Amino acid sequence: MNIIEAKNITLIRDNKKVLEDVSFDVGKGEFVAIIGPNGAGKTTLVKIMTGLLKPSRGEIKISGVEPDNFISKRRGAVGYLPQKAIVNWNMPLKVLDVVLIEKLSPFSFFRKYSKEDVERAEYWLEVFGIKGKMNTYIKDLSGGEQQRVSLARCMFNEPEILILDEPNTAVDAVYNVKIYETLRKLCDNRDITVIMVTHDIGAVTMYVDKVMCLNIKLHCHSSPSTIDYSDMLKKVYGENVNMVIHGERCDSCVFGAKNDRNTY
């Protein structure tokens, strides 16, 4: 069952095509990676998926309706982590406050949270390995820790769709693996659809169901095991690029560890 369907998405900005005739579908519960070089239109595409941008031509539907209508009618159904943080990390907020930020009153930081809200926030902070710092001021976190807090915030409303624009920015390689494993579990055990923009091609292919290779046009949209990576790299990145694809046989590498999909 497809939850997202896009047909011939084209976006023209300043007489230049940012996206051209991009068509794809995403099934419910799938984990999809969007890869491509800088300037390929990846962030533009996820903004179209979230209703923040309208295409010049073509259409995109979430559960049969346009993204902005879907999101406005089903509050919390889409979790979105943009490339640029929406949180001012210098504010006098603690980690728990950021996860519960939608529960704050517009003009006050002193609203009392419900017990259920706090328990849910603690749960997602634990899932992303940052619960131990829930009472730490966010300005004292590392960049990687801030990303993990942002992921917990995105999951607080337990969305049906999670759209992430480079969520592993500032996260070290070991925790990258944990993030990928966690996202994989969310798909398998909660039927959440995850769409993630990433440059981490070699590692992420172990965890996703489909890879979308984008450079203005969509050059492939298929299972990682069926992609001709040599041909894809030439089309998307140019001639002089090599890539190492990780797998379970990478015993000496952090990406070789088998993941446990039995929780979350």
Ligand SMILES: Nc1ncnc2c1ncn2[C@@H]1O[C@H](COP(=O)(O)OP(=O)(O)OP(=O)(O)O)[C@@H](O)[C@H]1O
Second form
Amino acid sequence: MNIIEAKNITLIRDNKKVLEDVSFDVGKGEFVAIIGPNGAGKTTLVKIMTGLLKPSRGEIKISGVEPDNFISKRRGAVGYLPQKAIVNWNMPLKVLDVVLIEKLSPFSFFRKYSKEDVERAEYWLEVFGIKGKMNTYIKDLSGGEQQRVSLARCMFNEPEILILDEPNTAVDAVYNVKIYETLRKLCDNRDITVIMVTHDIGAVTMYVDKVMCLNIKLHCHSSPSTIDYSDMLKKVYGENVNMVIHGERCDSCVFGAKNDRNTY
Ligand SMILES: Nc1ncnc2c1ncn2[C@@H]1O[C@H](COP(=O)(O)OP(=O)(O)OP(=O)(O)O)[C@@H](O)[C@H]1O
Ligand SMILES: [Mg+2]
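Moving on from the form predicted on its own, please list the structure of the form predicted together with the named molecule.
Next comes the full complex, and the chain you just saw is listed first.
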């Protein structure tokens, strides 16, 4: 069953096509990676999926309705991690407060959370390996730790669709793999649909169901095993690109590591 269907999306800005005739669909419970060079339109496309931008032409539906309609009817059903931070990491807040930010009073930092909320926040902090820092001030976190806290915050409402715009730029290679494994399990065990923009083409292909290669136009939208990478990379990134794609056989590299101990 498709949860997202997009037909001929074109977005024009300053008389320039930022996206052109982009059509795709995403099945419920799928893990999809969106890749492409800087300026390819990836952030623009995910903003269209979250209803923050409207296409100039074409249409996009989530469960049969426009994204803003879907989101307003089912509050919390879409978790979105934008590329640019929405949290001011210098605020006098602790990690737990960020995960529970919706529960904070708008006029003060007075914190009084229910036991259930705290337990749910702790659960998601644990899933992203950052529970040990739940009482740390957010200004004292590293960039990668901030990204892991943001992922826990996105999962707090247990959304049906998780849209992540470069969630792992500051995350180290070992934890990167753990994030991919975690997202894979969320798809497999909870039927959550995950759409992730990333520049980490080499590793992510091991974990996702589909790769969307975007550079204004959608150059491919298929299972990673069916993609001709050298052809696709030349089309999307230009001629002088050579890339190592990691796979199951990379026993000695970190991307071949498997951790099947936890279920989420
Ligand atoms: N607010 C804006 N007004 C005008 N043009 C914009 C605006 N935001 C983005 N653009 C332009 O739209 C194009 C696509 O931008 P977008 O942010 O979607 O790219 P991206 O693929 O996410 O790139 P990156 O990998 O650098 O994040 C770029 O040429 C960018 O300069
Ligand atoms: Mg972007």
